[in-house]
Every structure is written in C-alpha cells, then in structure tokens.
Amino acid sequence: MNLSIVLSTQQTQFQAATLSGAVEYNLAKIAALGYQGVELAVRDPQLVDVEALDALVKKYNLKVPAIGTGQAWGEEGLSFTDPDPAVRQAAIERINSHIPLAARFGAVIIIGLIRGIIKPGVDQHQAEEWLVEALAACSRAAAPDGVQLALEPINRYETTLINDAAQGMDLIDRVGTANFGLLLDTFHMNIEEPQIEESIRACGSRIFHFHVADSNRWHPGAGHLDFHSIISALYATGYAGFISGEFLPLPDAETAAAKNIAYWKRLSITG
C-alpha cells in the first residue's frame, strides 16, 4: 500500500489540508512516519520555487501522486462556473499552468472546488455546460504531456455541482477524453453514496486518485467507516495509485498524519 498525506505548500484556509506551511519540516515529518508520498496543493505554481521544492521532495525520497488547487476558489473566487466569463477563463488558465508542474512530478491534477458552485442568476444546465467546456478544454492542454485531470465528487452541502459517483461518471462522458477521470474521497462518499463499495466498482478504471477520511472527516480510524471493504473494493477494480490522507489536522496535524499510517499498518490490506 502507498500511502501519502495532504501538505499545502503555503499556510490556507482550508480545514481538510492535514499539513500546512513549513515546507521542509513537514516533508521530513511525513517521511519520517512512513509516507511514500505527499499530494502537494498548490494555489498557484507561480508562487512556488519548482526546483526548490523538487529538491526537497527528492531528499526525502517521496513520490507527489496529485496537486490539489482548491484554494484558487477558496481564496481567490476562481471557479469554472463563475457568471463572469473574465473570471471561468482565469479559473482555466490557472489550471492550465499547474500542467507543467503535474508533469514534473508525474501527479494528477485534482479538481475540487475551482470548480465552483451554482451562483444567483444560473441555472444548472448552463453551470453544466461551463464546467464540460473547462473540463474539456483543461484536458486537452494536458493531454500532450501525459498529465491526467481527475474531478473529485463533493458532498451536497458544499457545493451542487457533482456530487456522486454516478454523477461523476456521466461527466466523464460528458468531456469526452481519456485522460479526464474521478478522485472518489470516503467522507463525501458516506455523505452522498447508498453503498461505497458499489460505488468504486462502478467507477472501475477511472479512478485516478482516492482520498481517505473517517466518517467524522477525522483521521482513518476515528470515526466508523469499514476501511478493510473499502480499499479491498478499490483494489479489486485494479487501482495501483496512493491513498491520499486528507482530512482535518485534529487533535492537532502531527497527531493525526502520525495516527493515518499507524491505523493502515495494523489494517494490513495489500494492493
């Protein structure tokens, strides 16, 4: 089992990133625990040194599995969605130029929130087709350098637009190119699908990346989801990709990242 844990490369908003800033300590930190990879999120790769950062995930010989860039919505509004057309091209562009950098480091790109939501004044149809148009423009650009785009499917209280597998997979559809897929995550699937596990053999090949998070959105362990029939399901569709830990820095970040992997030690699930 591969396992990795969410670092944002910069100190954010957002409650779900288990490690935060201070870079260099907190590669050494989940090194030292065991990680074989950290799924990196990125507001924007113009604000990172690339080499830098290359240089320290080397050192601490981990692998980057995914770039998370949520935090493009969640701090600057960029979304796929937005009524402003200003606004939907620039969520675009911003997608576009973590390509180079998921190239890099052989990472999927993760689209979470920047996709948006249903805002006053759109109906969902047209917020659909906006999101098919990004999608598909996004992934076209990455296309050439081999970058696959995965869209993560989101709970219905944070947003309307893409909550579940099956909704996931008819977007898919909908793009219409190989390199677009789905990162499946347990906390919103406890929240949106009537069984995971049937869930994950829907969706089969086209799960590019998995996120893990208790029932509570605590670590694995600390709330009441079966992990052992959910990785078993995930494995047996042939998924060979990293389990990707991300869910809120409770009790505190160290603690919780520490309590991940000690959980999959002792659950002892191979794939």
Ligand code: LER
Second form
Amino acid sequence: MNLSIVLSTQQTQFQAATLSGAVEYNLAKIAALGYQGVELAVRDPQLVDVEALDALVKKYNLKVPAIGTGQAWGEEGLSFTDPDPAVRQAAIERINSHIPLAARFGAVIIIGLIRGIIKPGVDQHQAEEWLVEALAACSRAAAPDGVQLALEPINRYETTLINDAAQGMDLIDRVGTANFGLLLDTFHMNIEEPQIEESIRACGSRIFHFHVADSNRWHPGAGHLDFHSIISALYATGYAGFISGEFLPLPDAETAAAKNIAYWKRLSITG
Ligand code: LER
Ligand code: MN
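Having displayed the form predicted alone, please output the structure of the form predicted in complex with the named molecule.
Shown next: the complete complex, the earlier chain at its head.
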C-alpha cells in the first residue's frame, strides 16, 4: 500500500491540507512517519524553487503522486467557469504552468475548486461548456509530457459544479481526452455518493488519484467509514496509485499524520 499525505508548500486557508509550510521539516517528518509519498498543494508554481523542492523530495526518498491546485481559486479567485474571460484564461494558464512540475515528479495535476462554481447570472450549460473547453485545452497541453489531469468531485457545500462520480464520468465523456480522469475523495463521497463502493467500481480505470479522510474529515479511523470495504473496492479496479491523506490537522497535524499511518497498518490491506 502506497501512502502519501498532503503538504501545502505555502501556508494556506485550506483547512484540510494536513501539513503546510516549513517544507523541509515537514518532508522529514512525513518520511520518518513511514509515508512513501507527499502530495504537494501548490498555489502557483512560480512561487516554488523547483530545483530545491526536487532535491528535498529526493533527500527524503519520497514520491509526489499528485499536485493540488485549489489555492489558486481559494486565494486568488481563478476559475475555469468565471464569467470574465480573462479570469478563465488565467486559470487555464495557471494549470498549464503546473505541467513541467508535474512532469518532473511524475505527478497527476488535481483539478479541484479551480473549476469554479456556477456564479449568479451564469447559465449551467454555459458553465459546463467553459469547463469542458478548459479541461480539453489543459489535458491536450499536458499529454505530450505524459501528464494526467484528475478532476475531483466535490460536495455540494463547496461547489455547484461536479459533485459526484457520475457527473465526473459524464464530464470525461464530454472532454474526450485519454489523460483526463478523476480524483475521488472519501470525505466528499460520503456526502454525495449513493453507495461509495459502487461509485468506485463505476469509475474503474478512470480513477487517477484517491484522497482519504473519515466521515468527519478527521484522519481515517476517527469516523464511521468502512475503509476496508472502500479500499478493497478501489484496488479491485486495478488502481495501483497512492492512498493520499487529506484530513483536518486534528487534534494536531503530527498526531493526525501518525494516526493515519497506524490505521492502515492495523487494517493491512494489500495493494
Ligand atoms: C481538495 O482536495 C478538496 O477535497 C476540497 O475539499 C477542496 O476544498
Ligand atoms: Mn480532496
């Protein structure tokens, strides 16, 4: 089982980035706890010293399975579905600017909240068209570097666009590129999916990345999700990627990160 955990390279307002800032300190901690990977949340690749980051990741022998991009929405308001074409274009350019970083690490680029929400006055079909166009453009730009994009269905309280796996699969059909798939997150799935394991089976090989948090968005083991069943269903699809922890830093970040590792050891699922 390959385990990773989210680390934001900058301090962030996003509460479920379990770890943030103090990059070397946190990478050392992540490796010492027994993780094989670190999922990096990067608002803007221009703010990152890529050489130094790569050297640190190598120093601690960690893989980077995915790069999160949602802070460009949360902290700058960039989105694929903003009524202002300049904002949509800036969002596309921002995602494209992640491609070299993702290629270097062999990471998937996550499309979370940068897809946006349907803003007042914007028609649903129009927003979906903008979304499809942006995803097609970015996934085509990423393909020559072998980089995949993964859109995350996010619960209704955070966005009005693509809340569940079925909507995600429809979007995949509309975008029509082979390197565009989904990131499923158990916290959102617990709110939106009729049956979590069924939805995992329905997405099958289009699952490019996977987030875990328990029902209360604490670390796995702190809520009531049946992770044995969920992860068994995930591995049965042939998924061979990372199980990436994205949960609240409670009771504190280090304890949560350690409890996540201990939980998976106890559960002992092979994959
Ligand atoms: C990001 O991975 C996520 O799960 C969202 O809740 C972001 O707001
Ligand atoms: Mn997530």
